[in-house]
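Taking the form predicted alone, here's one chain by itself in structure tokens.
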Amino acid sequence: MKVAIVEYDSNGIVWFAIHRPEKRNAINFEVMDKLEETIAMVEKNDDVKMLVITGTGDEAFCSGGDLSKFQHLHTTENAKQMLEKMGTILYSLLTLSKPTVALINGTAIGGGCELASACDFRYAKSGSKIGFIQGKLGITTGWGGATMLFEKLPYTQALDILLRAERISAEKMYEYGWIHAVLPGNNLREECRELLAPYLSQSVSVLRAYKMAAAEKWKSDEFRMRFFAEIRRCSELWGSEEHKRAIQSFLNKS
């Protein structure tokens, strides 16, 4: 069964859709592998101008890591391996030399917000809920999300979002500056295409040059150190009793 659907259209967009609607498009290792493969393809293919990441269905963009798959990662080292795998993928997405978009078609929770934060633009369907809720699970962002958030938003706004660990409306996240456009959602892909039309009129070489100029600051040793230090801190919290209880409670509700 496909865990992701990858489509290329004549406009130069690669559409990557997480296809696990029964799990609210949660990320497992198979999704990670497919995303890694797609990012590498977009990087190398000179016919591709942009990458758009979304979810299938109209309920969820991505509900983060699949806790039903990751609950067995009890030790710091086991958790660290999983977190670093996805963190490395998101770092490659952040520094990709083509513009990227998170097309948020529904709820984005936990790691789903980290995935979206790695993209250059975030467009959301009206009424979508966004939640950096990791704190309520006894952990912190574990895929580099906080480090990216502090880069892309003013300090107090980023800290407020992380410390609240609440679900926030797309409209409020637009006010924060994390969402760049709130869309009606009648035909989300077409609405997205309209917003991207001016960018897609540029050549690949122009798009690549500007994105490389933007991403240069994130390729520094100092930024990489902060990014992966965040992941190590999360892995240390992963095996805590607080996190174990929170996961069990979540799975019982599910």
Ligand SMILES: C[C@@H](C(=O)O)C(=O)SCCNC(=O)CCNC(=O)[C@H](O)C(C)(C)COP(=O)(O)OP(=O)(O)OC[C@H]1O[C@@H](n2cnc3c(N)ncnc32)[C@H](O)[C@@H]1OP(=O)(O)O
Contents of the next structure:
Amino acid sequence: MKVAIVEYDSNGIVWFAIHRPEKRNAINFEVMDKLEETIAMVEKNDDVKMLVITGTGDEAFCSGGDLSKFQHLHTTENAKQMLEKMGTILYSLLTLSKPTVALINGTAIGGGCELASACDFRYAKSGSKIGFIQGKLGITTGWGGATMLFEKLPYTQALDILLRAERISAEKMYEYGWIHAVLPGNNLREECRELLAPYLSQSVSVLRAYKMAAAEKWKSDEFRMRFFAEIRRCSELWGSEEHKRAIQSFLNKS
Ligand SMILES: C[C@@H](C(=O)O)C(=O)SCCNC(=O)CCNC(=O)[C@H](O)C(C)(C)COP(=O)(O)OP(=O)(O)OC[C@H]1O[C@@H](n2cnc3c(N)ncnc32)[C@H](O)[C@@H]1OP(=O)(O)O
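Form predicted together with the named molecule structure, per the form predicted alone context:
Entire complex below, previous chain first.
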């Protein structure tokens, strides 16, 4: 069973859809591998102008890390390996030399919000809920999400979202500047294509040059250090009793 569907548009968009709707598009190691492969392909292929990341089904964009699998990561070292793997992938997404979009087709929770934060644009179906809820699980963002949020939103806005750890409507997140367009969602991909049409009329060299103008600052040692320090801090919290209890409570409920 495929965990992701990758499609090409003749106008230069690659669509990457996480395909685990029965798990609300939770990210396991297979999804990570497929995303890594797709990012590398988009980076190299000069026919590709933009990457759009979305989820399949009507319910969820992405529910974050696969808790049924990652509950077994008991030590800081084991958690760190998983978090660094996905963190490295999101770092390459953040610094990809082509513009990227998170097309949020439903709920985005935990690491799902980090995945979206790594993208340049975030378009959401009206009514979607966005939850940087990691604080309520006794952890922090563990894939570089806070570091990216602090880059992309004003400081107090980003800190407020992280410390609240609540689910927030796409409409409210639009007011905060994290969502760039709220879409009706009757034909989400077509609505997304319309927004991207002006960008796609530029050559790939122009798109690449502008994206690199933005991404250079994230390639500095100082930024990388902050990004991976966040991941280490989250690994230390991963094995805490509070986190174990929160995961068990979710898994026993469902
Ligand atoms: C790595 C870390 C980080 O931030 O760095 C993280 O991401 S921590 C991960 C943070 N993520 C979460 O805490 C999200 C937990 N999920 C939820 O809160 C919820 O499932 C929603 C995403 C709001 C969807 O609610 P809804 O009522 O639509 O569905 P549901 O809860 O009945 O879930 C449907 C099925 O998907 C599974 N499911 C949902 N989210 C999952 C996840 N993250 N990992 C593993 N399985 C998951 C449920 O167990 C259930 O499986 P069965 O049908 O077999 O019973």
